[in-house]
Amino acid sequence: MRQRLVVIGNGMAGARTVEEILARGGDFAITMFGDEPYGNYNRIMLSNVLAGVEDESGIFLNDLSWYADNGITLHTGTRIERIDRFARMVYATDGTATPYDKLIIATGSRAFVPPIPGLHRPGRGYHQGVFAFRTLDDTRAMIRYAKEHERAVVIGGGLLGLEAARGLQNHLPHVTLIHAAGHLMNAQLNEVAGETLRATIERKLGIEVVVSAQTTEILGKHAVTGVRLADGRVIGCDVVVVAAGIRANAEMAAASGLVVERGIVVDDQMRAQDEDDIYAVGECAQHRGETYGLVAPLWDQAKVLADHLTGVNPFAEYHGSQVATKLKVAGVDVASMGLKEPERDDDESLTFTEPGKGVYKNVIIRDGRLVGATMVGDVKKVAFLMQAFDRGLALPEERAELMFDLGGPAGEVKVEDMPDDEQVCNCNGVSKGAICSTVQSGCKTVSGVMDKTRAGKGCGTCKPIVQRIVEWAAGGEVEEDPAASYYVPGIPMPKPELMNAIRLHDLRSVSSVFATLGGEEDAKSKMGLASLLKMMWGGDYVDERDARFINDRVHANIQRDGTFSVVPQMKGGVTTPAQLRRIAEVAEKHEVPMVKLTGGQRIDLLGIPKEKLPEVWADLDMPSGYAYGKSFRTVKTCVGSDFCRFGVGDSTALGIALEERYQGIEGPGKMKLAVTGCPRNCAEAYVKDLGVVAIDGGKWEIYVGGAAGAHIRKGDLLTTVDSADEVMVLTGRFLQYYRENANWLERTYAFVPRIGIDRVREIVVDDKDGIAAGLDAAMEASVAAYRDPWKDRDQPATPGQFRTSLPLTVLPQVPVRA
């Protein structure tokens, strides 16, 4: 019978070990409890998230259908709260119980929030403002609130709370970092470096910097106002984010009789201590009196509990990690290993500064061998340094090389002299080794190799060093990357060939193409495909439900809770008192938790379960307003020139008409529109993936490409035309060469630039191609073959279209606010 595993924790540690396991060919019968109700996701990332340069799906290292795959039992969402280490059984806040054979605890750490007055207000939780930041929710929640605000305040100048302050300059004017220490980052740099940090962040990023500030209030009755100092000072401020370090999430385990101090006590073999079969690893475990941050001790600590849990090495130890860490914090390159400071008379020290360039640099040498180092501005020659202080490598006479390039050691040190079991990506722990042979076993592209190993995958600091080794280990011939072409990952063809295959096999079904193509079926891939057969051939595409997100099979957008938001259609943004009283009638007639305008000038009912959905659009009896879908969604106008003075064209008709023309046409990613009725742009025209906008002397501006989500860029000006019929023609070509020639998930922001608007304009505009009939034609079919998904309610694709498979908690959990 094979051993039961059960993992506390589904975070970086827990995940990691358990992946450690499966590649030693561990036998074990696994289930993990995870808090948060989702899989894996790399907790480093969620600073990108926060700033806006890294989606939510590129953070997540295994989803769930890796649980099921390795035959792994996941209770996500669900917290244990007590083990009885003599029943060996751990007992859920569910109220279930799971036996166990090897236990490891995994359950990180959470954000320590410092006792400050007006932090909390009683039953309410943090005061209306203040968020931590250490979860994806966090990062949501914060985001939210940040956008609808001015200025915010981040408690707290460690690494986290400056990642927090540049993420947060996306969302809001002004930001403000207090830190209590004399300096930033004041665990992993002196003094010195520390003031280097502060005064780059403040003249590049205009990050407003306090340092020895500590905080005594949070001021504001109903929602945060400002921060009081000790000193008295008060800063004014509607967001505070506390970013004050962290704490072992160890308490349950003290419940439970385990030794705990700051965190769970545990041998060299990660066991805990005085029980033979329970473990812990990463943020909640603590070592020889040391817990760590990092990742690169949890890496060193899942191997070594994985080698002792399968056998491969049973007597294999973990002695404690060097931490050396090279990132960029706030956009800013800092490397810190070490000592940061000399502590015996005889260390060498050397100091290198260039306070006008934010250029700092220190190495501290005893007996001959490197024992700390920092970089701030400058980190050229880190990868030498961190060779030299892990391995211990003989230094050169010249100190000076250690800093500059001399003729000493290289600037960047030669792949070829790396021993493989360097770690080349700290934020996922992966090594030379293990990057050669991804390479050696056929991999020889960059993005192949990264996708493989998760090298690069984090902060993205390594890619470059990962680029040479891939280069190096296959031998100088790096293939080009063939699947970046791919209209969707599974299926191995450029858009355009794909299509033509379609075409010649009269393909029209999603398992028809995987059918007669080959490739390997994924769920991106067939979500993909579908869209694009539907747009190739409309009401003759055969629909298989399997090929479906949720979205698209029950046509409304499900929400975290696993309710759904229904938004009816209402065209270029105009509505009726007699459709505003027929909304608020189903409001109030199904209980709807939270009615919301959304910023496509819609109504959004939110928190409706999924078995309701036809009786609430049965009530409505108003179309899909497409709120859910890779799809055209709504067409912004302003009031135009009926009501506006300054409107010089009929921008509400216009955008009526566009709305007519296209509700409902599938694209390879969303198609947000808006008609704007004078270049004041009330309508955000400029920022849409079409916009429109009119000018003097009846004349009508046409831009394709802007986004102002999470990328914002400003529309290219395809042409000027000289009346709403040219609009609908031109819009409706360009559109249908968009949905032809994008890749899956490709917007107009990225494909535009992509083609370039010259080459655009030659096709759209100028048919220097000779196939704006075709374009036209083709958008005409898909115009034509139009029919209201809502139309589902009488007559379901599928007996359980509407059936509900949750809740598994009471629904919806969506707040309700007055």
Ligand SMILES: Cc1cc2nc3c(=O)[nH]c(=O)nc-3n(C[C@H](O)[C@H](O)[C@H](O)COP(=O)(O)OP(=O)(O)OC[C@H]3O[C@@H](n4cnc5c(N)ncnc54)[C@H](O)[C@@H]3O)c2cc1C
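Numbering follows the first chain given and starts at 1. Owing to the predicted nature of the structure, the values given are computational and were not obtained by experimental measurement. Under this definition, the rigid core comprises the largest set of C-alpha atoms superposing within 1.5 Å between the forms. What changes on going to the form predicted in complex with the ligand:
In the core-superposed comparison between these two forms, the C-alpha atom of Trp790 has shifted by at least 2 angstroms.
For Arg151, a C-alpha deviation below 2 angstroms is recorded between these two forms after rigid-core alignment.
Relative to the superposed rigid core, His505 undergoes a CA displacement of at least 2 Å between these two forms.
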Second form
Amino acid sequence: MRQRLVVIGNGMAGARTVEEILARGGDFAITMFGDEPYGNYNRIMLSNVLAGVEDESGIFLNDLSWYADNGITLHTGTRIERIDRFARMVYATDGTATPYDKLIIATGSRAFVPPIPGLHRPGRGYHQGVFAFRTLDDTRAMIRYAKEHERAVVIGGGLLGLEAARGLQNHLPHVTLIHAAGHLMNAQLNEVAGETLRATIERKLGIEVVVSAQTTEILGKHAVTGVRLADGRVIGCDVVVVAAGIRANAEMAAASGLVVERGIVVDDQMRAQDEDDIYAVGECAQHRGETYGLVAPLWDQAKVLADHLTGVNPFAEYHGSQVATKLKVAGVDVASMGLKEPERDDDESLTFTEPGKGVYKNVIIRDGRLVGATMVGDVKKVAFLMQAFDRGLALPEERAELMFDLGGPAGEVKVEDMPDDEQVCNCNGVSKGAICSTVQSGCKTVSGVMDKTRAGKGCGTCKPIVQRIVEWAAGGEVEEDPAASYYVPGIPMPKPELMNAIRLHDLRSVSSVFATLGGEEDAKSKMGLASLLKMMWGGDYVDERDARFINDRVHANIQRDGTFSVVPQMKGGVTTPAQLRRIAEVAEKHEVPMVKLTGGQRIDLLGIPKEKLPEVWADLDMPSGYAYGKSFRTVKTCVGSDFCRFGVGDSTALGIALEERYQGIEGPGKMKLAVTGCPRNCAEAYVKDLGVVAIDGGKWEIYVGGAAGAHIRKGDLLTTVDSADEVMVLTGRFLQYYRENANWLERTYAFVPRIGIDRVREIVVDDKDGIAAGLDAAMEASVAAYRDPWKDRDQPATPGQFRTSLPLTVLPQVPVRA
Amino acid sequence: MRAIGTVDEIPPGEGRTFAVDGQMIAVFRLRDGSLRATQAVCPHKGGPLADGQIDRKQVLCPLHLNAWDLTTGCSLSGQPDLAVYPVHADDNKIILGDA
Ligand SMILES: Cc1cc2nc3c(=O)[nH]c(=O)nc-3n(C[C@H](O)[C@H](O)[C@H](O)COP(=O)(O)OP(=O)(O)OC[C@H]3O[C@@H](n4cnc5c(N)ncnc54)[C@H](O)[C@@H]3O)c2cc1C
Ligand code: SF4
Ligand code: SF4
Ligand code: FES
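Just the form predicted alone so far, so send over the form predicted in complex with the ligand.
Expanding to the full complex; the earlier chain stays at the top.
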């Protein structure tokens, strides 16, 4: 019978150990218990989730299907309360008992909460407004609460406290950090380095830092209102986050009779003291007197334990980890290793400070070897220093080279000079050798290597070096990741190939594409395929409504509460009193909760329930403004030469003409245009997908590939033409070229640099490839096939097209503004 | 077991919401003809799941494109799971409850 392996704790160490065991072909019947209700996620990334730079869904390392696929029985939300070492059973709080042959304890740690009066409510856990920062649930709760409040105090100025403080700034305006020690990150940094960090954080981020401050009381009756410090000061706040350190989750092990000090005591094979079949890994383990609070050591432990348990190397031993850290703390680069301060009289210590820039560097040398280094604000040399520290390399005669790049372009270690066992990814413990052997085994894409080895999948700072190693190891044979070039994820073909196949097989509907080319229907690919087929076949496209995104099914933009926004066409941003009156009447009649001007010079009616859309359109009786699709959106214009004293071209007329012609044309992404009457650029034409600028002498400049959304880019000058007619033609030709060649959701700001503006010009302006006439004809066909979707209103396209999908609650939920 | 509506109220490949005893249930008609039923409101931020896009396995919420397995209700993107309900078609009737 297969041996039964039970793992308590489904966090980073537990799941990683199981992965390592599977990778070694370990043959166990595996059962895992985790008291969080999820699969394993990257706890490090909670900082990013709090800071709003990472979506929750992006942090999962093993989703539930991973457990199923590997035959692992996972009990989420299940806490183990006792181990019976003699009967070899674990008991969960839900009353179940599970037998084991081998047991791994990976219960991690929890936030240490100092005994400050007022932190807890008797019988109710934390006081209202008090949070720890350890789990996804903590993070969610903190975000939810912080959003509705104003001032936060973070207790603790270590790594976690700093990350919490930075993240909270994303949700509320005032953050104060209170730290008991004399300087920040006192476990890793000396006083001057900590002080440099403090100055940067206060100045750049606007977080107020109070050091040498003991918190003595949390104030507030029903909810937190402030904290009191030992010197009597009171800092008002409505959120308190406790990040005062961590404690190993070892009570359950201790109560079950295992030897526990600060963690579960283990030997060099991660075996619990005096036990034959019980092991511990991760933050809950204490090895040679050390407990660790960072992930890198856990990976080493997981490997040793897997080697040992699977018999790949029964004598594998863990000897502890050198903790050299390179972190981005609250947006500031910090690295530290070894000593923080010289210890002996003859230790050499070199320090460089540039307080204005928030830079501090210090290295400590003993007998010609590096024994400590600290860098704040500039960590360019850290790769070299880590190497020197780990291996005791001889140091350069010119000591300053340890801190600066003197001459030469270097700045980064040369890939070929790195030893094979050097750790590249410090989050996931991946060495240069591991990356190289993955490449040698045939995986020659950067993303493929990252998936296989997990290098670069932690905090992400090592991605550039991973890329360089892959390139170097592949000897110039790096392959593009094929999936990265697919037009949509569900059909394994780049766009040109896909278009050929569609033509070859005469595929006119999305379902026929799946049936013929893809195998399985894929929800994530439907919208992209619908757009492509519509572009290719125009009126002959077989429209399956389920392939459309909801916005395109009902021709309006879905809002956060499930209502829709309705934007009538307003060509070039020009309107009339009659149109305004009509809009006003409709807004009144339907009690539209919010009427708002959009960035594209139109009027937006927000908060319209789905079932009311046809009626609203009928009452408006105006064409759709397409504010919802991956399509041609608007042409923003300035008043131009008719009224403006600077104007040198009639930007308004040209803008209206462009919008009239290209309205509603679908594409791989949105197309936002602008025409401006002189280079003063009042209509922001330099930052549009296509922008037209009138210049003196009756000429027009055409810019393409600009953007001013989440991504900002000035467009590239495509060409300068002499007439508005030429602008019309080249606009259509460029847009068609983009429609045919861009990947799904690839905006022009990515597309134009990918192709290169010179190449775009060759094709669109100079017609080097002889396809201009074809592009023009294809665009003409699309223009001719245009039909205002709001005419759909009388005859619903499908049963219940406008039937409400919500609400449970009474609509509208958006605030009504007077 | 009870009939809550007719199959032809739902176009193939789409979903519609039905009110059942004051509860809202999203019923999806897969392109292979079979039906699936889940809670109507997205557990993430309350999006209308029946307005989402589906294939034979999953539904994507229209608001932030999180994905759930239509049959088990399990989240495929790290969200809480969905409640799912047994549902089948009897002729043109949508029958909620075990067969
Ligand atoms: C916000 C944040 C940011 C961080 N940033 C970094 C960083 O930048 N770099 C770095 O190196 N490290 C960082 N860390 C530390 C890193 O996340 C931890 O070192 C790592 O997660 C420890 O892994 P583990 O498996 O030992 O513990 P965990 O990941 O905590 O996993 C333990 C799991 O066991 C469960 N459990 C506990 N007791 C029981 C029980 N009795 N029964 C069932 N289940 C149980 C817990 O709920 C938990 O899910 C950060 C931590 C946090 C919280
Ligand atoms: S861009 Fe030039 S023409 Fe247009 S409004 Fe501004 S100044 Fe006048
Ligand atoms: S910037 Fe755009 S996406 Fe963000 S909240 Fe405003 S309207 Fe919504
Ligand atoms: S509301 Fe459904 S994914 Fe966000």
